[in-house]
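Single chain ahead, written as structure tokens, the form predicted on its own.
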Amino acid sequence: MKRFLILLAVMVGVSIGAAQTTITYWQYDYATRVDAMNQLIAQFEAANPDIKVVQETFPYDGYQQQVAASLPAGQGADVAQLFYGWLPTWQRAGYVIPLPAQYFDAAELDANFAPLVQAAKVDGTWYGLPTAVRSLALFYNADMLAAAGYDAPPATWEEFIEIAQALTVKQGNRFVQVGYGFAPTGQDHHLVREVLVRQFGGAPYSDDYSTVTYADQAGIDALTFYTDWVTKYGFTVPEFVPGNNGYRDGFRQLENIAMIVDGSFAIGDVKKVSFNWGVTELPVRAENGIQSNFGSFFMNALTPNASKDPAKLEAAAKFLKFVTSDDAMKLWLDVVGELPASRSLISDPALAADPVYGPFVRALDYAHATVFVDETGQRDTMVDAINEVVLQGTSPADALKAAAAEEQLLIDANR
């Protein structure tokens, strides 16, 4: 009997020791990001054997629909990744909760994270944190440039047009290689709104982002300049490589696109190519001209599921802290290519001087993070305006005027 009681006690002890709190982490399916998170989860579980993290991923195009279908029903993620521009919509819908004060000190977050990350707040309250931030830059196929007699990437848009035309190849009326990967649904809607509009002397919105202002002459000039790449200069074409990521696939896999504008998150994929490539800051209109860029980030937030019991909330908060720590940011930089979100890491002079990361780091000094009320809807208005011009022959002025009116209605309805 005594031996039985001892064995029972041992079994109970093992059972108690093995008890785990399980949390679920959601993000969209992007290979390098999933790889980085798998590595972070393994490290976190090794340091916290009482917590198990299950990562689930979904195609980007269906991710928000999955969130909308699951979280209101009390299912799905405890910690979810979201684009900062989705935050207002997610917060209104109740998909995310404020960061609990018992685990997150707001003053410390203000001090530790780059100013860009303030966009993770709603009405002054933190709703999540990023592991990384990103900006835009121009990726180029250095072998293609060299073969055409260019030993440096373009510094001005005039040089960009010249090089892009030189690197465009047609057989009859069919493009077999384009100088630029035209991508309105990729990063080009940001390129028009937050880069070109400002470089032409305008501003896309009022200072508080409550009023659309890009339908002025500066905005018209910016959209005209961008769409001229298709309609006037002929060094690119919509859907040259089909799909939302076709511009990137053509650059890194098919090697039939010479230059693309993309975010630092693409570095991890581009590193795998077999040709010589480079990255440079976005061109300006003229030497010493206005520089502008679009800064953004994906953030990690707690969902209402995490608050169902204290143990789960503590585990989810601990995990969120871990994946947004400086060590996690360093791993993310190495695997994905996105820039650290902490002030101390981003200010490292070696990072700013790096030939790959440097152009993105330096751009953060003059980048703007658009304050969205409905990122998807606002993105679509600019994409539609671009398509109206290049596919329907609408004038840039008329297309932009219609887009601005539509977007203003969207902003007014969500404020």
Second form
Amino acid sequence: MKRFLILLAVMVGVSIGAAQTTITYWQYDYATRVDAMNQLIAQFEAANPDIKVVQETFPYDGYQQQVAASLPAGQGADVAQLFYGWLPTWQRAGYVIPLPAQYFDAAELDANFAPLVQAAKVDGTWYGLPTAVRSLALFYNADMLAAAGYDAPPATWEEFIEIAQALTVKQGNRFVQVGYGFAPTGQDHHLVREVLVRQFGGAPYSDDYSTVTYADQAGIDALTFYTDWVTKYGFTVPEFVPGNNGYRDGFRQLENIAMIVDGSFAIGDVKKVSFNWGVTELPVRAENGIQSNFGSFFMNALTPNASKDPAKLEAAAKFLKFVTSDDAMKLWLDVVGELPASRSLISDPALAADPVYGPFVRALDYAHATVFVDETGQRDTMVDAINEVVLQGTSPADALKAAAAEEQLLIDANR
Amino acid sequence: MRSSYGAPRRRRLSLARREALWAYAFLLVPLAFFLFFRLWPAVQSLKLSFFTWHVDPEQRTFIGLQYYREMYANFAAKGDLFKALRNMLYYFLLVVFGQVGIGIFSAVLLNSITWFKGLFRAIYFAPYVTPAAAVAWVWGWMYSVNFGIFNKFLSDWSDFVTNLGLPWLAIDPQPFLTSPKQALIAVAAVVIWQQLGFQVVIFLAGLQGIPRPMQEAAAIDGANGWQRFWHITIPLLNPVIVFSLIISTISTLQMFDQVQNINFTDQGGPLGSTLTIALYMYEQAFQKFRIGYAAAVTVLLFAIILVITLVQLKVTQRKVEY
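Could you present the same protein in the form predicted together with the partner chain, rather than the form predicted on its own shown above?
Then the entire complex follows, led off by the chain already shown.
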């Protein structure tokens, strides 16, 4: 009898083991995000004992390379995280599959997720869902501003220029401290396209993002205004602090940058600093007060690996649903500091009134998510236009015309 | 088959043949490695260059030479491919000749010193064994406009000469990596510095092989050091120079790590000023997922390296007899 019981126990154990489905989750390496995901995985596995989730992460710079190389070999992620701007390139090459209709109701998604999240669709089909969304705001070092006699952050670009100039310190020909962290490859290319162009009365693209329209007077004024910060006002300089995140490092670690424009994803890092800081909505032009912002998100999508067998697909879909649920969003907000992607959570008045999250939440109301066809290529064209003006002395009009022509070619080739 | 003696007759190979057979047997291993990991992927990438890319092989469509036409169009429109090829030419001129020239010069000097011989050789070789990414990162900071050591030196120098009443000797801080004009030269200097150790070792070995009596005979005949260098050392080093030229040309044409890592924010430098073919290929394949097009670029790179190497062999491989 004893032997029989042992045998039975072993058999049951084996069958449970065999019934367990393992899925692999990939995202880039960022401490708070990995931590949040580990907590979510633990919760998910407790609720679904038949599913095991393995999280694997890679440095941001090499993340897409890992994806590009692994999936064609049938290896790697079943569920992967990607920037919404990468979706077109991933989708064209078959690295993501549409959200299966048997598990996801498109109308429900339309109703539940913030309008911005529509960018997770290609030709009307949902390809993934975000846990969090992000927008831009102006971070400032309140101690530096106070020392210069400013007790409030700038509300207009005119005030911004005045404060930034006052906080710039030079020693001979070299900058020791700058008023603003110039970052064309950071968030500034978005700042020019989606914020400044609109604030100067233009529109960067046609409504369906199929035509580049920023090479008009409004666009030229916007680029001139932005590049003047370096060439005319001299309160910032390219590559002041070297590094991909040099502008943010200078702001929070070296404390030699007074103000930066950055996304809500930086909140977690900025919170660790020892000086007094604040964050405020992006300034407007005193003349017309037009508000604009750039909204974006990282999304979770299913890869072709997940569709290999039905059990796996079901497990992956379940997991994706779980990490994009309201509860997951709340945890993500606590751990990572990114804003929830659902309509109900984002419209919470308490969040909009929060001194740190508030500026980002309010900005979502007037934020635009650029519909990219080739995010890398489109970013490069705007970065090149900025560099042409700042480094080569090209006129903003010529630089912008060249960028618009080049970006239009990219859009046409990929539509 | 039986011999008249009743014992089985074995065909006996000569010793030389047996040795050769064994040699081939051992060579099979690296050969298999070469075929499988080098040649086969090369053939594969040629094939990929004729297809659009998709994760699922079934969905890759044959498009013939379209990617090659796109490369030509990009080149003709002075796009990124044009910039990469133009940069390769500059890198080739700067890095290859810089490396070989400074390499010979340093090797001759190192060959003639007697004190701290080992120490100096180790110092020269150290950069070569340092990871390229680390080297690029440190140099990136040294080149920094506002915090770098070079501009610190320039501004200290300017203060010094200005105090002496010689302001015309002052030199402004330089933009280095942030300038489209200086970035490539700055990167080339790093690559020369890093690869120099390798060149020096090669040339030192070559110098050891030059018979001493020949130098001594020339000295007795009244040739000065410079004449001996030009008429004895250089010609006798020729095979080593050819080897070194080819190796450094190939590594220059494949340059990637330094360029990818040194200009932190704008990969390939401001306005594509330091972009290389390998980096261009990487961006197409792994940032834009255009693996078919990237494969076409590798085919182009392969063809370029092949042609240059053949030309170098032809031009420089003169037999020197004394």
